[in-house]
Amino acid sequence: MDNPWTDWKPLSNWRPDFESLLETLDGGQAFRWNREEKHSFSGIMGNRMVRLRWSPPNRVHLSTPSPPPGGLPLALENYFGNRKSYKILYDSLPWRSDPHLRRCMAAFPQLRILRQDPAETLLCFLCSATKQIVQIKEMLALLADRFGDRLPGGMKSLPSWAQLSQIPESDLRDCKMGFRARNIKGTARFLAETPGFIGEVGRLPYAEAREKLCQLPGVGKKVSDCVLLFGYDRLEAFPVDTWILKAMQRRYRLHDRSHRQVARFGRTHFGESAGLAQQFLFAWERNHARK
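Output structure of the single chain, in the form predicted together with the DNA:
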């Protein structure tokens, strides 16, 4: 009846330690991966359900009921942000002069920025305001369960923006979305009236793309930077949430600086891949700075 799952296929261009893998899948970039056992996950990549299994010291194997043309590893390597050389990218960060960054990078040596679907990333981060990761995941799971399409393998996709535009706001509120429901509806309406918007953003330079995203209701500087970083592969996007603000004020002795000043410092200090640096800081703060 259902498509059989493929054999486990190894991922060749990414050999993460488990901490880096976990932090990449479940560290606030993506919200649709679920941990099944100690070292295995199920999740959705694009419109495909995938199972993923890590084995020591640094191997990732995966399987899907609906292999894409070109093969699953290829698609996943794209999803995991594979580029010419992640080594060069890591090396471009100012770790030589920044002991704190060096420490963060050492703790998650294979951390990556995902390349997720932009439209879906927008939806996820519209849900993120004042919410913890677990709550965001719960909201999105409810939304997918009630309004998404069943995918081979059993999980459901998130509803598309076209589908969202047909869903009453009260139904969204029933998915625990609260005031975010209004923003989702407003954005769905905007996107319905502005076909091509999502694609257009992708063609613009960073500053203009960000400005354009900020036209959407519920999207401000932070959310637009998350969407650009995790959905549009713009590594210069540097989202500053309250965690990063506090962390940077502490780690870089910027206690007297405003949010705006800290953001500017980060962009200047970390450079053209500031978003990647931010993810290292974030990962370290979440995992190692617990008091």
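Provide the structure of the form predicted on its own, given the form predicted together with the DNA shown above.
One chain, no partners, no other molecules: that is all that follows.
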């Protein structure tokens, strides 16, 4: 059988070290990428299956099912944030006066914030409550396998919110979702009754967008910040999870502070790109704990 994949082509405008690439794809922003071999990944970007392969000196090559979608180059630029000047974003962070942030940035010098589909990002982070990355990926893989559409290349897409509104809650629970199934089902009903909600959130100022997302079942401050940062590219969002709470206690002496207070400190201290700083801190803390 003929190989259905295109030849490997270099990804332009981003030459990450491997640790930065690994953290960008598999560091809690997205949950549909899988590491295949030591330096290669397969995943889904929107409704496109993509393979990525890293090789020294800091080059990423990609392959897609043949023929490649016509809009893939621009879609990749948007997805990996290549249309932004990351040099300016990195420089805007307070690394000069913050030695711990400087250390985190040195460990992952090319870390990016993925720009994902907001509707899919909302689904992913509704699955994230009290779960680790590997468990979230397992839930989503089961959901896609049972209810998604097969894509060129073999993987399946996640079901849309319209499709989710038609799936019984018991079937969602069969995908190891537990109590999250009720929130997903409730959100699916809400979105079915409120067309345009996802788009409207993207047009609002940060604080209003955050409050609007919190209207959805199962969405609190942390989930709303994750959706805004990773789905709407709102870099001022500063999600606070267990890793970030530990980092702010250990590195910034913010003991006995609520999640709300820590998030406020993060947005104030790190500035307009606080969400990017958050991802550096998250990557450092998680990898440091492993070592």
